[in-house]
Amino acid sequence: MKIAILGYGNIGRAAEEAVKAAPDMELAGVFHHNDCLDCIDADAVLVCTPTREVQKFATLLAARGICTVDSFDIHGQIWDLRTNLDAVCQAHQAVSILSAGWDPGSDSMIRALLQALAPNGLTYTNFGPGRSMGHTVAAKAIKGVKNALSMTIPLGTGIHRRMVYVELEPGADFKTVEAALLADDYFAHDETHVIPVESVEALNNVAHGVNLVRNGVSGTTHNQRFEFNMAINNPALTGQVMVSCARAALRMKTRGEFGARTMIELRPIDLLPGSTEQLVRALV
């Protein structure tokens, strides 16, 4: 499988490592978002650009019949993105797997499984404490910000606090930057604190994690409780999920299953290298 990478920030670099470690893949190149997309010769492209640029690049690539995988992370806009990409993929016999990170992404699959095990109940997803890459990129895009770090602090029952540390450009007004950041859709729905610092690099790390809890009912039996925890390197896990989804996308294309899909719509076995027999014998 020839896999190319578009974008070379934290996720792009991690995705490159995951492609090189995969037994059934080879790296077809790393491309900047300003490069000519017609120059990309690959079976699938990992779109490692900022979330707000994903639709543009995924659409252009899918229109060439190239499979794409992205880690689009604005939960409320995922269905609209899926709808738009699906039409392009169907017309050009491509597969796009979107929101293929760990949340949305692999956590979405866990939430779906736990809901199947306890159909009635409540699920709480508690992120962090750790660095949110999507929120950090959004903070960096604010005019007057030289560098930024957005930390997610779990308060429990799926409620979070955003601690955003900003290093300002010379002459930038902090109050103006703060107002613009708080108005951004990434931050407008959570308790957010903006803190000016002299150096973001002195604070920076890529650790993150999640605590996912479901309390519910199996059949008519109450008090079923499930809990999933992980502590991770954020870009490394995101890159790995994208690489696994590229494998799934290419298998779907081989079967003629064209279109745009989220991770909860995938066959889990398609994410893994190896034959069906090998995997069933090992995992079932």
The other form holds:
Protein chains: 2
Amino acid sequence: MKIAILGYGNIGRAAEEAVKAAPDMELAGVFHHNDCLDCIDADAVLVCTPTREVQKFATLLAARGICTVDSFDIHGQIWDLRTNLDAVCQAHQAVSILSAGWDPGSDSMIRALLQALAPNGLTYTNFGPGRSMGHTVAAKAIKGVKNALSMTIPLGTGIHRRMVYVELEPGADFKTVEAALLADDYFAHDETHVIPVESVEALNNVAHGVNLVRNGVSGTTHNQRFEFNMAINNPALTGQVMVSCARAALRMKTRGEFGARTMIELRPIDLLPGSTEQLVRALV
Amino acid sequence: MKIAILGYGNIGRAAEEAVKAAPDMELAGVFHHNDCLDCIDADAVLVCTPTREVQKFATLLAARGICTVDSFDIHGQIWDLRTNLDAVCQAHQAVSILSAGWDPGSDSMIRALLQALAPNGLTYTNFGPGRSMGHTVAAKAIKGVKNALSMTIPLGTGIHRRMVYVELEPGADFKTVEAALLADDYFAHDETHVIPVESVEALNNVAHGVNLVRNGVSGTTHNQRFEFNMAINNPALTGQVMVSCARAALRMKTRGEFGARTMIELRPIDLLPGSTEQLVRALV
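Having looked at the form predicted alone, could you now put up the form predicted in complex with a further copy of the same chain?
Shown next: the complete complex, the earlier chain at its head.
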């Protein structure tokens, strides 16, 4: 399987390592978003651009019959992206796996499975400890902030604390910055703590995690309890998920199962190298 | 979806409750293993017989084009069962989901997913606390034992302690029974404790659980940590898994995807009622 990478930030670099580590793949090149897409000669492309550019690039590639994988992460827009990409994939016999990261992504598969195990009940997805990109960008936009880091801390039942570390511009007043940040819509609804630091760079860490809990009912039996935890390097996991999904995309294309799909629509076995017999014997 | 149940032990009873609770199913009857199978009029049959009778009944039903789900649980024989049932299903346009319980079953899906998230590394499946059927049967076969219960206690890294509660026959010598049990091949390789009790019936409890742990490598990044825990009513979960898999089987049949499949070969979305759009919006 010849796999190319489009975009070379944190995720693109991690995806490159995962492609090189895969026993059944070879790297067909790393491309930047302003390179000529027609030059890409690959079975599948991992679209590692910023999330808002995913649809444009995935559409262009799928229209050439090339399979794509992205980690598009705006939950509320996933269905629309799937609808748009699906039409292109069906027309050009391609497979596009979208939102292939850990949330959305592998967490989504866990949520679907746990709902099948106990159909009535509540699932809580608790994120972190780890950096929130959206909140970090919002904190950096506050007047007087030179650099910032917003950590997401899980408090259970889907409630999160925001720990915001700010490095001030020279002459900026901390109390003024703190008040502006606490009033920002990104932070106004959560417990938020603002902490002045000398250097945000010194806090840099791509660790993240999740605690996903379901208490539900199987048949008529209540109090069935399930929990999924992980503590991971965030870009490394995202890159690996994309690589595993590229394998699934190419298998689906071989079977003629064209279209755009999210991870809850994939068979776990398709994510892994090896024959059906090997994998059933090893994992079932 | 008209769903029938064949076999009416702990699992059959739990499966009946799960069928009745499903919004998209109706119960097409409960049948005993010596009933006339030709009388079964259903889209799918949940085969809840003892595991060694699964192949016979699933084969007879699939040969009539009826989808089946079983929870066959002898790990080393799953591939052979799949091979045999697959041929019948392909010939008669049926779908058979085998080993649809929690282990093998939903745990298998988790193991496959975790291997896709961190391809190098070790997964440990730790069972319990809960009753082991095989060890309980072995303990009951010891001379001087009237009734027994063997509990599996997880010690981590796939190592288990056996807590064996024995109710003695009148006149039996506990030390003799204990020595015979500890020498039995079922117990000789694990840490085993034998405890005499007045009544094994008073200890009866269908609680069980699992702690499934993986530490692996995503790309070139080590120490990616994952953990799945559950604490559940065993037959209730098994019955529910079978019902969710019956839904998947019928969807696969509608799409013309005939054959015998294990749970790692199923799409999580197929286990759940609702449209693709509803489920993607709710779970991804």
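The shown structure was predicted, so the numbers you read here are calculated from the model rather than taken from an experiment. Residue numbers count along the first chain shown, from 1. C-alpha atoms forming the largest set that superposes within 1.5 Å between two forms make up the rigid core.
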| item | value |
| --- | --- |
| At the hinge of two rigid parts that rotate between the two forms, the residue from Pro104, Pro129, Phe31, Phe187 | Pro129 |
| Two-part rigid motion between the two forms - turning angle of the smaller part, in ° | 30 |
